[in-house]
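A lone chain, given as structure tokens: the form predicted on its own.
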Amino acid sequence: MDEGTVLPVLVCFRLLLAVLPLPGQHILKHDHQINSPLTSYLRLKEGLWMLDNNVDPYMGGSFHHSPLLLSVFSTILPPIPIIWAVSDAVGAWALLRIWRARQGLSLHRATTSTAESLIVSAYILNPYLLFPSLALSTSTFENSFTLLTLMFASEGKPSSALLAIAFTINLSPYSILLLLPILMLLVTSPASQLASPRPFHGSINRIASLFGEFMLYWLVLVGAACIIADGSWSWMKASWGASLTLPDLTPNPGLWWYFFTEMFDHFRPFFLMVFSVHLVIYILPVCIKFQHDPLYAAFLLIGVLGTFKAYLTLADPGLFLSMISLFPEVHGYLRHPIVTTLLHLHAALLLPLQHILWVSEGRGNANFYYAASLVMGMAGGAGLVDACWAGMRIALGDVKVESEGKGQVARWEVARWEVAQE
């Protein structure tokens, strides 16, 4: 196949999956591994039905989607599978543009290289992303808007990037973790600086002004959401608050649900605070350590979300795994890629098996499924730690060990060490 036709062919394949009546698609819509209470298509349909019948969707406590998403699907677009296919195509296109911006290539080139074909394939054919999209999970839109944000920031389009991240945060409050690296990326360059780390040279005043612009967009979107919700603020507790208070303990591949199922109510507020703050504490260390490459910092924070998010689905680690194709310079410095791959494969096989044994067959219990969730957590943590190691290790270059006499003398030959001290 011609390399230039890979993207169109994959997009056509994805559109074909959207229009064909696939067997078992209704099973995917009920699968806890690719749907959560915050992203489920069935709950979205329930909210649309309640809205059409003049009932407040946020009254019963079962609807957690953003009012903006509710408004789009009730007035502009019908919630049909083709919309999810288009979202996948947009995400793949954005990932391709991010690659071109990072490599300094023309953004409007017509030809597609082998590397670009692999990047597009890593997104559209990633089963962690494909199955949630076929199940019509709204996590597909969150991933697409995240990639659009990074694309606009890499191309130096601040207004578009800030509007996109404001909309993404409205859909998923956890995306606030990406705000700082996005602001840093807007005042620097997306080009790889991992092999030659240097202090951050962007303008702090420029970052402050960009943050003010972001707050303007975010407040406008919050106001629009309140208007859609008939002037009520109850949607914030039902939508954003669900990520912090964990009202629905539906099983998922994440690490939160079983812990809080067994938690005494007396200790619940404290540990909710601990689990939520745990996500936030990664922002500054990652951004400081990788201040020379904000795009890589954003990639690592996406990996944090794909491991420790409250209502985790396969789409969250799927985005992290697809984005690693953007950084081929670190692939040679990964310490245990085979182990990480086998952990993901092990988790992908265990999760549906234990779910069937517990829910369908009744031959197991919650411990079975949570054990598989722990394997998924180990896979996400292993990939994240390995990516951090490789991003730091690349600055040291190659290492050679030579034997001299009876002892071993380690001789470090630094191939690329261009630290600029200011």
Given for the second form:
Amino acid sequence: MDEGTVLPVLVCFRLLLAVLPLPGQHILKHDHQINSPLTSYLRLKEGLWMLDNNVDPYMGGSFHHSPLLLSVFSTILPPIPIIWAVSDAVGAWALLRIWRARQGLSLHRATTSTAESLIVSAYILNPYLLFPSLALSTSTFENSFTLLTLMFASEGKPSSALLAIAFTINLSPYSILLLLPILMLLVTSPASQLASPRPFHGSINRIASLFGEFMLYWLVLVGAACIIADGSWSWMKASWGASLTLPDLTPNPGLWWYFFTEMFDHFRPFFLMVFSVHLVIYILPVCIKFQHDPLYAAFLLIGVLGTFKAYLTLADPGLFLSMISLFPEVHGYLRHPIVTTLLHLHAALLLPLQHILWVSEGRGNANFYYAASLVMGMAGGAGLVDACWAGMRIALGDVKVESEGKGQVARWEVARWEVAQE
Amino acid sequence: MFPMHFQLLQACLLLLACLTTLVVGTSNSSTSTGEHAANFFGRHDSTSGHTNNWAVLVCASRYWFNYRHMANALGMYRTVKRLGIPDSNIILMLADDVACNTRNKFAGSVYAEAGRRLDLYGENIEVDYRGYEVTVENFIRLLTGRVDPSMPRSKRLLTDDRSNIFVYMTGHGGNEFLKFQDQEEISAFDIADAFEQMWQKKRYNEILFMIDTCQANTMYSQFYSPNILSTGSSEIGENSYSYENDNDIGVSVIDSYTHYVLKFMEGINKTSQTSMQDLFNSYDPVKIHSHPGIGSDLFHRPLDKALITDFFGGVAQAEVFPSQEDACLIGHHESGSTSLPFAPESGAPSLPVVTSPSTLTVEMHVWDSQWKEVRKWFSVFVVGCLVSWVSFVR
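One more: the block was the form predicted on its own; return the form predicted together with the partner chain.
Next comes the full complex, this chain leading.
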């Protein structure tokens, strides 16, 4: 197969999946591993229906999506599966462009190399991303907007990147974690500096002005949301506040819900603050340590989100895993990729199993399911720690080889790295 | 420099436009709902005025040869559950020694007819007082509410002054007494006093007291509290007879009076408008082999307006108010109300019309529909403008 046709073929395949009436879609839409109360398609439809019937969708406590989704899906686009397929295709294309920007290749090449085919496949065929997309979960849009942000930032288009991250934050407020790396990326370059760290050389003033521009875009989007919300502020409490106050304790693969099922009300605000701060405290250390390569810092923060987010679904670690393909220079330095893979395999098999045992059959209980989500947390943590380690280890360089026998090996490793740089 | 300032100005104007739209809210005055609540919950002429239903089903016998009393109580339990009273509102007192009796050829099942088609014991019945807990003391404590603090909620009668209670008792009885489990008796005076205590403590709205024993009508002859409708299976000096035997079970499986009452109930569903008078009209002393009695002197509503589902079912009554646009109709409250999914095809019930022009609206939860389309498209337009501005201009 000609390598230049991989992306179109995969996009066609994905569109085909969207158009064909697949048998299991009803099950997917109800599955708790790939839908959360913040991203579920059923709740989106409910909100749209309530909007049609002049009821405030945010009063019921079941609708937590952003009002922008309400306005888009009730006016210009109907919520049909093609939209999700197109969003997947956009995400894959954005990932490809991020790769090309990072490698310093020209952005509009005719043919694609094997690496690029693998990257595109890693996004479209990743089951962690494919199933939520088939279930019409809005996490697909969040992922696509995140990738678009990174794409525009890597290509040096500040306004587009800031607008994209304003959209992302409007859809999912925890994406604010990515703001600082994006700003840093905009004032430096996306090319890989992992092997040669140096102090941050962008201008802080420019970062401040970019931040101001971001705030402008974000406020305009908030204004647009308030317009459709009839001038009331209740949507903020329901959509952003849901991530912070955790009103809905539907089980999901994340680590928060079980804590808060057994938490006394007395301690709830404190622990909500702790869990939220836990996410935010990763921003500065990661950005300081990887100030020489902000794209890698963004990647690590996506990994943090993919493990510790409030309403986690499989799409969030899915984005992290797909993005690993952008950084082949660190693959050789990963210490336990097999362990991470196996943990993810364990978690992916255990989570639906324990969920069915607990909820459908009544033979298990919440502890079974939480144990499976702890395995998921371990898998995410293992991946994150390994990526962090490899990113730092590559800067130390290889051990110098003395004998001629091993010299062969060293040269081969360098040669592989050079091929990737093409 | 100047073009950048101009673009910045554009951005600020756009922002200002958004913020002013924010400030413009809608306000509507919410009208008083107290009057409507009072009208809705007030006692009307011939509707019951109850808001919840309870059932107390007592089988006062034990041992295998009193199989039919167990089947009586379980048949009533099934009917009452089918018509909508939940288990939390049913107190079932049984000796419960029949289903798993070693003499029972069909272990775990209790049948009420000779062909054994319908198993009344089943898998999800909830017996609240079983075995030796079915005593006179427990029964009176249950009715009056003077239970030990350790008594769980499922075994308490948590009624209020809007509860209609269906009390059914069956067993061996006589002139003004009922035998409890071959050990003790409860007299008609005891039950009458218990009901009076309930009336004083506002523990019921109306009671339907049904009893199927020998000389049953004497049991309700001593009641003196208001709003009690009573019915029994036989007069003083008469026995109540069983209906049929099942040859494989080996004992009588149902009593005559209860059998005919249950047969009548099979034709009732939750939306039925059949009245208590229809039930009483269906009594046939020839078939039942005894003379059933009706005690309605303490019951102040006309019997043909008292629905079966007022006592046997857990039916909620809904009144439909017209929306605000046609609230200017001035009328009077019609008596009667419809059950929620029921389209009336017989009888009088119709939509009551509100007197005042204000209606129940929850305006703060309703988004203004007139400008909704405008708002939707305007927000999409704003977002589109922003996206195009960023892509093409910057």
